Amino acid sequence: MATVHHSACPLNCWDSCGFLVTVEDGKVTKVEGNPEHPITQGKICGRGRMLENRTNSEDRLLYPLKKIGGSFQRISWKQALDEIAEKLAFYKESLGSTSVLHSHDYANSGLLSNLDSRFFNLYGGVTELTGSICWGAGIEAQNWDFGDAYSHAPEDLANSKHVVIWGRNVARTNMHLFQNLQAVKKNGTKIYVIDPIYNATAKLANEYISIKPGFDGLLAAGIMKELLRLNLQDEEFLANYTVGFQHLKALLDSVTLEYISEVTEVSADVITHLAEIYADRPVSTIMGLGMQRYENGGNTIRLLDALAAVSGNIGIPGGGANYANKQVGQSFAYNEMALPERKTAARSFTMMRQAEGILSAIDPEIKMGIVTCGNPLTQVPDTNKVKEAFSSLETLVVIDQYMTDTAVLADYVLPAATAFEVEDVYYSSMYHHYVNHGPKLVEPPGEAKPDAWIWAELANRLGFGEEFNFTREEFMKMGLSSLAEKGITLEKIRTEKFAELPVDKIPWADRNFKTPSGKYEFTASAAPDGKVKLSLPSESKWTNPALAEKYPYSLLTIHPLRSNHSQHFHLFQPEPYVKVEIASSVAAEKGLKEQDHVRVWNDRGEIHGKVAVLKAAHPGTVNIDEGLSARFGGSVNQLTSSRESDNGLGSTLYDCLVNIEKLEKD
């Protein structure tokens, strides 16, 4: 008999929706949205509904692995478990608990996902991951700026007489979003897109912006510069809640709007009247998280926080420099949950360099390293030098669903649960406040485990197993322990599916900012040098122009219509390929056709894919979706640069140049 549970996407995505999930014989048969949502509102997408075939697939990983002889052979739990905790017992002593890394990515936001740093604090402290491949730069940024990153509430779009979607095709990543867009239009909203490629959500637009892809900052500069010059600027905002100005002013009369017009390659008439739009206030700034992916990325987001204030929109109903939204997150309690200072070693690598960091710790040796809610080989940049790095190590151990490219080169490959079989409660620090509940519906197939249930048993063996002695419920009241005050429980969540959280729905409206001086801050007081800079891509003609000549086309990768960066490809019917999207001027310059066979190459590595041309993009724009495993063609990071952003907390993947040619045949 058929049964309908009320449940959660455990996707780390801008949406974060509610479920229906159907049950029958013991198998999840369907996944549909809850029309109850307050968000949602029964609305899903593909990624959410490919989670019936995640959990059904017949290539779910079922039973404890281990790699003997170059090919994995399958053992017990015990022998796995009791293997592993003598490995990390080892290391701990001989070298130190830092000689074991935790690689680690976001790709689930389930309360109960931070156990992993509980088990590895309380094990004495590892090398860990510090910033992030996805958005890293730009939380830094806003960090700098405000104090925090926080977004506006969706219901308040309804306040904006003009909202500006800059790099960030919502059609694909948040449709939500994409229909409140709908909605406010419908209500004489007007709706611009500044994007190098005119996606979904620019045919939505009443106006469309092409740019150059990584010059959004200068951008933003020669939108100021207008403001200032047509006196236009909110006076009273920059006067009394603001420091550092008159620093950004004299920045901005350091370059001319003819250089910014001809850098960008948008007119300047055009940036005029975003000028005009930006005083006509109220106005909203959604960011896409793609164009802080440069080594420029932190400059280029604190450029468009920088826009967002001159013209005097912080703090006020339909405004806002709407990024990511923080404060979700830091509703729950984290540290009684993690633990931090339990530890008693630290060291740390930014996600992006890794790979770097492996190959040359010293005092000690990376020898040991865990992969948990990640896929290194495919979603890290600079593949090749990703996969030389994990194959140096002595010892790999991979918990994953499913044979990823990074359990491929695993010692020990650990079969995890997915959402529908255990219970937890999901939100998304992106988007909108609210959390949901999805309960446990089916049993795990074959000896899958939850996560937590792996944590406690290493900790048993490893002689802090008195840390873990709590069930999955005592768990998640502990983490949402920091909500009771304000009546949010787990069981009031279990009852009524999703809760509201406390936020605030406006952001710095009081007008009192997290920075150390309270007030937004132009030059960061938090940085060594925390002036705005006009800087520009690494690799672009005005930077390296010898670059630039032997790879005149950018390259993008933006995140896959249907998977959650590599997580779905394996599942699609028919098998996934490369697809390189390519600009008509590009196709014009190579004479390339729809579905012509090509490589696509530079000093980093190479990929071979089939063509489709774009529509309508910047001239000399590539785009190749990433998350795609070896053996569909291969990730598109062997074409990245495993750079990091100016601030240091940001990954460079769009910082590419690259090469295309037609091939014969492939």
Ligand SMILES: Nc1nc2c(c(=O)[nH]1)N[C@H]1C(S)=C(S)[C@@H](COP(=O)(O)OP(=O)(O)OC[C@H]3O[C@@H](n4cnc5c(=O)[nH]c(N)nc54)[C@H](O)[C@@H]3O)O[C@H]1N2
Second form
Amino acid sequence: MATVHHSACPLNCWDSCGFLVTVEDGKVTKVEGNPEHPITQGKICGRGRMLENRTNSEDRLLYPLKKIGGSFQRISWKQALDEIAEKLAFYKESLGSTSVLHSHDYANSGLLSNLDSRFFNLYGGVTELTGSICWGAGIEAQNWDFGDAYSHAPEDLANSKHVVIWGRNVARTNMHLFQNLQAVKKNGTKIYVIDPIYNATAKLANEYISIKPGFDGLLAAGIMKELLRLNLQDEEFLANYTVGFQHLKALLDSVTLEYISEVTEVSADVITHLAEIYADRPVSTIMGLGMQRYENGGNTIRLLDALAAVSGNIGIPGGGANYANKQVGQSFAYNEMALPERKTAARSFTMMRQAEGILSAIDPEIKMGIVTCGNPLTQVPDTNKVKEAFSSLETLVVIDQYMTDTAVLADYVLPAATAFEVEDVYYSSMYHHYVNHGPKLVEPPGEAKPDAWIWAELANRLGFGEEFNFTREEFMKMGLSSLAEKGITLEKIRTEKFAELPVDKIPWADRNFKTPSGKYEFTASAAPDGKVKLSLPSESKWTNPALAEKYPYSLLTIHPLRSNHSQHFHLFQPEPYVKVEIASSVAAEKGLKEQDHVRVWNDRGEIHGKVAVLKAAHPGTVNIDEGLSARFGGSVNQLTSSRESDNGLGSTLYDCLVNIEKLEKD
Ligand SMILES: Nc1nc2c(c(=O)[nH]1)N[C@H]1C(S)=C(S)[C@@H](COP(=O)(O)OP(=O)(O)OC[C@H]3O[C@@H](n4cnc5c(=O)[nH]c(N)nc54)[C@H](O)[C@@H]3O)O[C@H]1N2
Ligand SMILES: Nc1nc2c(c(=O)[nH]1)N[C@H]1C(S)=C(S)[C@@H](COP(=O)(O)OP(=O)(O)OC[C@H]3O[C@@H](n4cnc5c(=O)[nH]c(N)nc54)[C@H](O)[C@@H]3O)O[C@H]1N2
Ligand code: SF4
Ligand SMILES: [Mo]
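Same protein, different condition: the form predicted alone was shown, now please give the form predicted in complex with the ligand.
Then the entire complex follows, led off by the chain already shown.
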């Protein structure tokens, strides 16, 4: 008999949806949106619905595997755990615990996914990854400017006169914001989209502004110049709640509007018009993450923050420099779960340069890697380097639900349970502030096990089993303990299916910033040279003319519509292929038409695919969606660079010049 249960989406996504899941004969048969969930409102995307196939797929990993003589053989859990624990003990003893690397991303938004950190901290401290290929540059930028990265609550959008969507592919990546935009537009709010690609969100907008990839910070500077020229700045805010405005002013005075118009490829009239819009408060600035995956990414977000501040749109209803909402994650008792103070050794590489880190580490060398909740072979920049690095390890352990490109390289592959097979609570620090409950609905297939079980078993073998001697329920309560005094408990979340977290819905309304000065810092005291800069992407005709001569086109590698990164492609019918989307200017220059086979390349690598001509994209723009595995033509990260952003903590995935040519045969 079919029964319907509430649940939650575990995927790394802005929307963190509430689900209704149908279970029949011990199997998930349907995943739908929970109509009662205040954000989800009964609607979910295809990636959420496909979790049914993702749970039931015949390709799920069912047993622990060990590579013997180049091919995988099934082994027992006992053998796998004994051998992995033995290696962990050996490397710690002989070289120190930092000879082990923990490579991960955030593929499961459950509270208990933090237990991997608990394990590695108690083990003694491994080589960890810092920063983030996803949003690192922007988070650090907002830390410098505001002291943290906080967004307005979704419902506050109704208070905005204007909403500027700046490099967020809302219709594709953040569907409930899209619905929110449709609703506020009906009530007269004006919507603007600034993006090199005329995407589905641009179609909804009142105005679309096309920009050269990587130059948004310069555009924001131009808008501020015009605000000041027209005397439209918020003097009261600038005088009382900010520091460093004189540095910003000097910076803006150092360039002309003509220069800004030339480099951004946005006309001066449009820049003046945007200044008038920004002065017509309240204006909500909604920033995406694509825009900061450039070498100048930190400065880009800082200039957008500065624009929101100069125009008086910080801390007011309907305003905001909305990038991420760290208030959500900060609600939980992370440290109680992860026990960071228990590690006795530490080393870190940035997430971007993990491959270089592995290849160059000495004292100790990296001997063993453990990969959880991530697929670095397709997702981390410079795939060829990543492959070389992960192949060089003496022991690689991958814990996953599927045989990914990364798992193929492993010595041990451990099968993990999926979200519907365990109980957890789920949240995302990106858009809204609800935490959702997901009960255990079905048994994991074969011998797949929850990650938490794997950590506990390894901890037992390594002598700190008592620190894992908690049930899932106890671990969830531990993570929720910081919310108990606010009346949010596991019991409540279980019964009500979701809970609203106690966050500031209009951050900085009290004008008390978390910066060292307590003010908004145009010149950041958190940084050695905290002045904002008008920096440019590193791969552009302005910064590297010789490179731009050889590789004239800007390659974006945006998030795919129907897959969360690499996770859903293998479920597609028909099979996916590498689609090379090109601006019409590129088609004209290279004589390319729909479906032509092409090669796209630069000094880091190359990829083959089929052309699709974009209806409207900034001249010189090429896009290949990220996430495809080797089996479907390969990851576009063969072309991307592992350089870090200006503030050291973000990626430069989209700061990438390429060339393209037609292939006669593929
Ligand atoms: N369907 C789907 N949704 C997802 C995901 C997914 O894989 N698939 N992933 C989730 C995750 S982890 C994340 S981080 C978010 C990301 O959500 P988004 O930030 O919306 O998406 P991205 O693909 O990172 O960013 C791409 C957008 O930035 C634009 N862009 C690129 N360069 C520039 C630039 O220089 N200036 C401007 N103005 N715009 C630029 C692109 O054209 C595109 O519209 O999406 C989440 N949602
Ligand atoms: N070129 C390019 N590259 C990009 C991006 C881009 O825009 N362009 N975007 C970047 C961004 S924003 C992000 S967030 C990263 C995402 O990078 P990843 O998180 O590495 O990408 P996923 O493909 O989601 O891979 C997650 C893996 O974790 C597994 N997994 C899921 N749930 C669990 C679990 O509960 N336990 C375990 N053990 N495994 C689990 C999945 O099966 C999958 O294989 O990619 C980045 N890479
Ligand atoms: S992937 Fe995002 S939009 Fe889709 S169901 Fe999950 S949380 Fe909702
Ligand atoms: Mo991400």
